[in-house]
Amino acid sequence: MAAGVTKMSRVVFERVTKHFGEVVAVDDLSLEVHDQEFLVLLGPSGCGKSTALRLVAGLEEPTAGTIVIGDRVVNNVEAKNRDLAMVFQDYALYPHMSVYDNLAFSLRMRRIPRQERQQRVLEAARILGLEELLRRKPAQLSGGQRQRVALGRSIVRQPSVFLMDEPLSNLDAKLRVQTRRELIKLHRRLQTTFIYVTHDQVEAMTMGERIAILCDGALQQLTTPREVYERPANLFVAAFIGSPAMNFFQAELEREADRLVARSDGVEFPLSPAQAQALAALPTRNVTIGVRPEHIGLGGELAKAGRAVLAVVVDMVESLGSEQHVTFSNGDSSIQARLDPSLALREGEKVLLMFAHEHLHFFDPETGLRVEDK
């Protein structure tokens, strides 16, 4: 790329749909990946995220809609001419070639001059810490090293967009954390657009500048990791994001004198004026209330005015060292809380749980959409 010339590397889906027979893999998807952004496509298996990535790569053709890379519509552009590099879950390295030759192979196929080819390979090796491994074969490398070679093979191409499909899935937990950090640093160094596919919400929350959450091929929410966590757009996002998952209560709205309250199986949820105003506009008297495990505490001294309290039984205690995940039973339903590890709880013990109204999430049970209270 000539000095002073900047590649425009935004990616736009304009009402993109992809059918495989009668199966709708991507459903009327519209979103824009900004130039030099790290965007994560997140969702469960079968949600359409990998298909969306393959549509950008040119490995699949859209049934309907338009895909734009930079300022160019690429629907009819071959994959090799889209100025992209893709990293798969399977490293797909050539086993008979050295690391150096694996890195240089695509450049050789494109007839890049030898001196420039060597320069690109050595630069990629330096960025990824592969200098000492260039003469080794893939069988002599660890899983993390092989993944870095796969990344290096993409870097040498100097693409305008990097596409990554579950690239860390084959690594153990420690290597996933390490490689995750390397990818974040790599993005900052290269200042290139990254589109990253994963089903792992920890990867999505820690790596993405924004997250696009998909379900059944449709976009559910597109925003920052913090916004996704603190203000999920609907019940699917609320349930999918967070570990342990958000707790849900089916409640009924009742008016008492000049105030609105929500009641559910023996617990009364006090509502702030903003929450009451938003819920009063619902066409139904029913509401789904969500509360995250870390926003649940034990009652007793904390059970003061403005707090919802529920009597429960300790069902299971899971100690994680820095915290404990506790499952409580309330009749036929279960509630999960993240509590301080210093709290001594025994299975079968009866306790009071407290829910603070400022951390409650409200959803329309008919549409599943968030009820905005601010």
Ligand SMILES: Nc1ncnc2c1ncn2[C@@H]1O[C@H](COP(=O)(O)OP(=O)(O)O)[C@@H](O)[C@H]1O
Contents of the next structure:
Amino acid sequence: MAAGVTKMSRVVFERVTKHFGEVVAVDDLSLEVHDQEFLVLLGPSGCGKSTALRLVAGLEEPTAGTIVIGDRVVNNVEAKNRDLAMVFQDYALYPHMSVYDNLAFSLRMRRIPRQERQQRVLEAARILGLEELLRRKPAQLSGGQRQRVALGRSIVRQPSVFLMDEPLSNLDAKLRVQTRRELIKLHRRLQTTFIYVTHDQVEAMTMGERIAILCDGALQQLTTPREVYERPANLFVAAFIGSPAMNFFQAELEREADRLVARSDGVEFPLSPAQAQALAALPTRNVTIGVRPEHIGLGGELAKAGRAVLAVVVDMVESLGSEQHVTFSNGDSSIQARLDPSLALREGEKVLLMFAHEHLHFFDPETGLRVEDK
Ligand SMILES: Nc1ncnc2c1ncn2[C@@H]1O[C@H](COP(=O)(O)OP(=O)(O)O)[C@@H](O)[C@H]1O
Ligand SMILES: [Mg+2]
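Structure of the form predicted together with the named molecule, please, following the form predicted on its own?
Below, the chain from earlier opens the complete complex, with every other chain and molecule after it.
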């Protein structure tokens, strides 16, 4: 943005807890959002995402813990003095004002001189492609254009941190994808810290430089989208990330001659030496094995060694054009696979599934924690 002052804008939660009566909305949360980072807070509805964001904004007070913005503890700093801007899902534009006046409004309220006001509004309009629309009223805009004006109103304020709470939820699917890309570009351009809240894993995976995953107010994992997918820290993250969701098998470890195998209902998972070593250290003989639907194949290439094989029945085929999602049944349990659309499968057909051992995930069923095997 035009103004050349560089502001340090990391955001730190230090052991932050927020209670609403009996409800623990945020539970002993510690995390640091780096200066200029695009961090996504992800989790199911009710897990405390909005509360965490509102704590940063100063709209809620923590029950315990410290919030730092830049180098300043802000627990006692009023919302309006925190130098941040928040964009919500339900933004309201002033209907009787033009786009220009909607953008200029907060600057006028803060008595920013006319010339600087105009400069900031035009700059925001340029960044968001709103230049042609400045004279229109909100009613004359599409949903996506209105959402951009709402973003523009936060941009003109040149905050050191942007807080966004599910800002794309009200847009239709196509516009959501487009606006998602615009937000990524916006972040690159503004070089400002973004904290973005969503329950949508696709938004989180595509937009976040890092993702913080919350469950019941507690941080589950904080890392890059790739790590979240490849090395989920626990069963919650493993089940939450990925669509269709990861398949889980309850298996028992058995020593056979001099090797360790994991045996589940109807399937035996051969283990690599590294996997066997990691699992041998578990306190119990039980292990939960996770396999993503994209890491399941049909048993045509049975000859390959080191593959676990399971006999199943085709239950349902959902074709998406570029791929097909197939549900198989194995007695009482079902297994989902993402397969090449050229494979012709009939419901009721018996097939063999294969799992590649290099793509297995292992979890301690007692604690739910990942067993690292690399
Ligand atoms: N003002 C409030 N009063 C009472 N309970 C609240 C309030 N705000 C949020 N909660 C509760 O805190 C929990 C977390 O809510 P929220 O932060 O809105 O979750 P999310 O944004 O992830 O859906 C929920 O159980 C919610 O009902
Ligand atoms: Mg929310």
